[in-house]
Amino acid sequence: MDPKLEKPYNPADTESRIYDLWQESGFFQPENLSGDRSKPFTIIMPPPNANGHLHAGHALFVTIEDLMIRYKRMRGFKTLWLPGADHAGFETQVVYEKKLEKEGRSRFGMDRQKLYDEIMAFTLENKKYMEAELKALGASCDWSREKFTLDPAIIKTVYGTFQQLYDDDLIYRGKRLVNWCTKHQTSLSDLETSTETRIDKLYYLQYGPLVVATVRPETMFGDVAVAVNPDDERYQQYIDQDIEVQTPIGSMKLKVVADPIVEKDFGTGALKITPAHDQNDFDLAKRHNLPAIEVIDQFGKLNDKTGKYTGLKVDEARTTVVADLKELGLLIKEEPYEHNVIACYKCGRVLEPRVIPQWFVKMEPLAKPALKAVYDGDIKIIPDFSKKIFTNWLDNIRDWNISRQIAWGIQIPAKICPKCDFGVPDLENKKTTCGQCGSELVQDPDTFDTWFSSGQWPFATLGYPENKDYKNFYPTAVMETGADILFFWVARMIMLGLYRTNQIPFHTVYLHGMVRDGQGLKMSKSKGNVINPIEIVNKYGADALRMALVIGNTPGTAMALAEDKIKAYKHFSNKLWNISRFILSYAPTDNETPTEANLLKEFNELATAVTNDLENYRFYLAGEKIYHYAWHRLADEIIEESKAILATPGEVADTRRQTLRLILGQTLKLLHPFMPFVTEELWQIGKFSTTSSLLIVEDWPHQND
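With the form predicted on its own in mind, please provide coordinates for the chain only.
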């Protein structure tokens, strides 16, 4: 028996050595795989943010994607798992801003290039840690093809898409209402927000002959109309009439307009319309050709259009304005009101809508082909219920603001006119004057929303359009990612992939849910319930963590991950080690020795079931079946009954030895995608194959063709 088996299994002594063995073999690279591998199977890794360490969610995606790649590699596919790292735009800049705050510095006032260079150095340093952690989890990806979202080739592809969208009249620069974070001083897309339910006050204000209900009396100085429902009999006489409205800083004339968006049973059925500070009001104003008057500045303070309230922050201004309205007899009443507010998803501050010039993508023309691809079944989304969520969102999609007022990211390759807000792509930096007013153009200082560049990830990483990797591996097979970024990322990859390449970017979308703690609670540092995957690997081994992440984890739903569960699968690693110690303690017989057909038939039925589950993305069922077979059938029953058989030398014992060895080797194959390290180590010790020294490229035990 190999001396290694005489010691207890220790992942710490095994895993890094085995990973080095795989890397040195070159088998992570598809061109180094032997045999007739005409069918490609490609996964483009969702690039982890290169601004910190991996978390439990990263460990889950690595486990599932590595499982698929290892399985398909053993099935004879030309497998490519392309790794990457994301500069993560706004998120990384927020992380770096916190670092600056601790150092007593601020990005405001810093030279833009200096800030960019500092964040780049910070990101590249953290990128090294992130990559080492991916390897510790067993990621068998092709590191020779690794991509970073700020690689020159990626930026070139992103610029090409921007230019093409502009040429096709699908990108425009315009003044529209956007979400604005007063802390981070940037616009955010609708998906970069969080919705919170709050109880505020609903104020009833006297507006000339009418009474309006509003939660934002401080914006009254930017009102341009009062709106009522066209079918509301109470207000028919006022429709299309001007009314004079008294405010604490003077009177204003407002037109009464009729619009079906107004709900007759909300408040009084009459609404003040402030287009510059409310999305619904902005949309209504466009329908009625009304202006937008901004009265809150970029810092969340009332501006010089508000008279004595100039310089007050929103909350302070609201309190002061309400007090003044009450003194003037214009406050009719106030009552509690539960409603949703939109906040920055990073700092939690309530966002202030602003009308500012930004670059927008027209989404409806891009959404239609994406919807068709999903409806026609060209792209399958797992779990099935996510398809409806996906299609509902695309059916109601709005134009996408892709401008960000931050230094970190891919700068928009355009010139803009400060005078008339005109903008035009300028990839070669040749344009000097505005095509509308003749003024001098300046470089747009904004950067792309990170989802605009990462939305091109599948074809950009493969070198669209001429690179051989693009020709050999696109469209990709599976996009595995978190259910929470179905809209952020997956939908955008489908839309931009179809637009730029005229092909779907992947055939299948597999969505995993959030990893929660053992009590099902969201992990957070403040709760002290964060599970650090690398600490777990150091304690129990990557195989134990991987099994705990797969078994019991159905797609699209949140899973609870307790340390006790991980510890249990560490015991399973030990059990597998002990099973192998027993079987391999007997010298192998001649290859001509017969085997027991009934036991092999039983194993083949297991292999068929496991293969079927893997082909249908039921990883949790496949893992559970192998686990129960190895522990409860092979160890508890077959080995136990074998002890008496093997005690008496002869043909029966030889047959059982040969059968056990064959079953062990095949079991290691079935388990390899789930527990790659311990299975590879045992494969090396057992010397099961005469054709290959590595389990990673062995043939799968069941061909389900």
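We call the rigid core the largest set of C-alpha positions that still match within 1.5 Å between the two forms. Predicted, not measured: the structure shown is a model, and the values here were computed from it. Numbering follows the first chain given and starts at 1. First, how it differs from the form predicted in complex with the RNA.
After superposition on the rigid core, displacement of the C-alpha of M363 between these two forms stays below 2 Å. The two forms, fitted on the rigid core, differ between these two forms by less than 2 Å at the CA of V314. Once both forms are fitted on their rigid core, the CA atom of V350 lies less than 2 Å apart between these two forms.
Now that the form predicted on its own has been shown, please provide the structure of the form predicted in complex with the RNA.
All you get below is the one chain by itself.
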């Protein structure tokens, strides 16, 4: 018996050695795989944010994607799993800002290039950890093809898409109301916001002859009108008339307009219109040709149009203005009011809508082909119900603001006119004069929303349009990612992929749910219930973690990951080890020895069922079946019964010996995509190989389906 088998299984002694063995073999690269391999199977890895260490969610995607790749590799596909790293624009800048704050520094006032360089160094450092951790989890991805979202070739592709969208009139520069975070000093897309329910006060204010209800009295200096419902009998006489409104800093003239969005029953039925600081008001103002007057600046302070309130923060201004209105007898009443506010998804601060010129992508023309691809079944989404969520979102999509006022990211290749807000793409950096007003153009300082570039990831990483990889591996097979980024990322990849390449980027979307703690609670540092995958790997082995992540985990739903569960699969690794110890302690017989058809038939039925589950993305069932067979059938029954049979040397014993050895080898194959390390180690020790030396490229037990 191999001396390694003398000791209990120790993943720590095994896993890195086995990973090196695979890497040296070159089998992670599709061109090194032997055989016909005419059918490609490609997965583009969702590039982890290169701003920290991997968390349990990363371990989950690695497990599922590696499982699919290993399975398909054994099935004879030309498998490519392309790894990557994401600079993660805003996300990383936020992480870095926190670091700066700890050091008593701030990004504001820093030289832009210096900030960029610092974050780049930080990111490249973290990228190394991330890569090492992917390896520790057993990721059999092709490192020779690894991409980073800021690679020059990627940026070139992204720029090309920007230009093409502009030429097709699908991108425009618009001065519209955008979500503005006063802490992070950037606009955010609609997706980068979170809604928060709050109880504020609803103030009833005397506006000339009318009374309006508002939660934001401090914006009254930016009012341009009062709106009423056209059918509201109370206000007919005022419609289209000017009214004189008294404020703490003087009086102002407002027009009364009629618009159906105003609810007669809410408040007083009269609505003050502040186009620069409210989305509905902005839309209404457009319909009525009203101007937008900004009274709050980018830091969330009142500006010089507000007289004595200039410089006050919004909250302070609100209290002060209300007090002053009360004094003037203009505050009729106030009542508590529960409503939702839009907040920054990172810092939780209430976003301040601002009117600034930004680049927008017209979404409807892009959404339609994406919807069709999903409706027609060209793209299948697992689980099935997420298809409805997906189409519901695309059906109601709004234009996408892709400008970010941050340094960390891909700078938008465009020139803008500071005078008239005109903007034009300029990839060659040649344009100098504004085509609209003749002023001098300047480089747009903004960067792309990180999802604009990562939305092009599948074809950008493969080198669209001329690279061989693009021709060989696109469209890719499966996009496996978190259900939480279905809109952020998956939808954008489908839309931009279809737009740029005229092909779907992948035929299947597999969405995994969030990994929770053992009680089903969200993991967070403050709760102290975070499971660090690398600590787990060191303690129980990557195989155990992988099994714990796969079994009992259905697509699209959150899963609970308790340490006890991982421990249970550590025991399973050991069980497998001991099954092998028992079987391998008997010397192999010669090839002529007959085998037991009934036991092999039973195994083949298992292999068929497992294969069927894997083909249908039911990894949780496949894993459970093999586990159950190995432990409760092979070990508990077949081996137990074999002890007596093997005790008496002879033909019967030889037949059993041969059968056991065959079944063990096949079981290791079935288990390999789930538990790659221990199975490869046992495959090596048992010298099962007939054609190749590595289990990673052995044939799958079940070949005809």
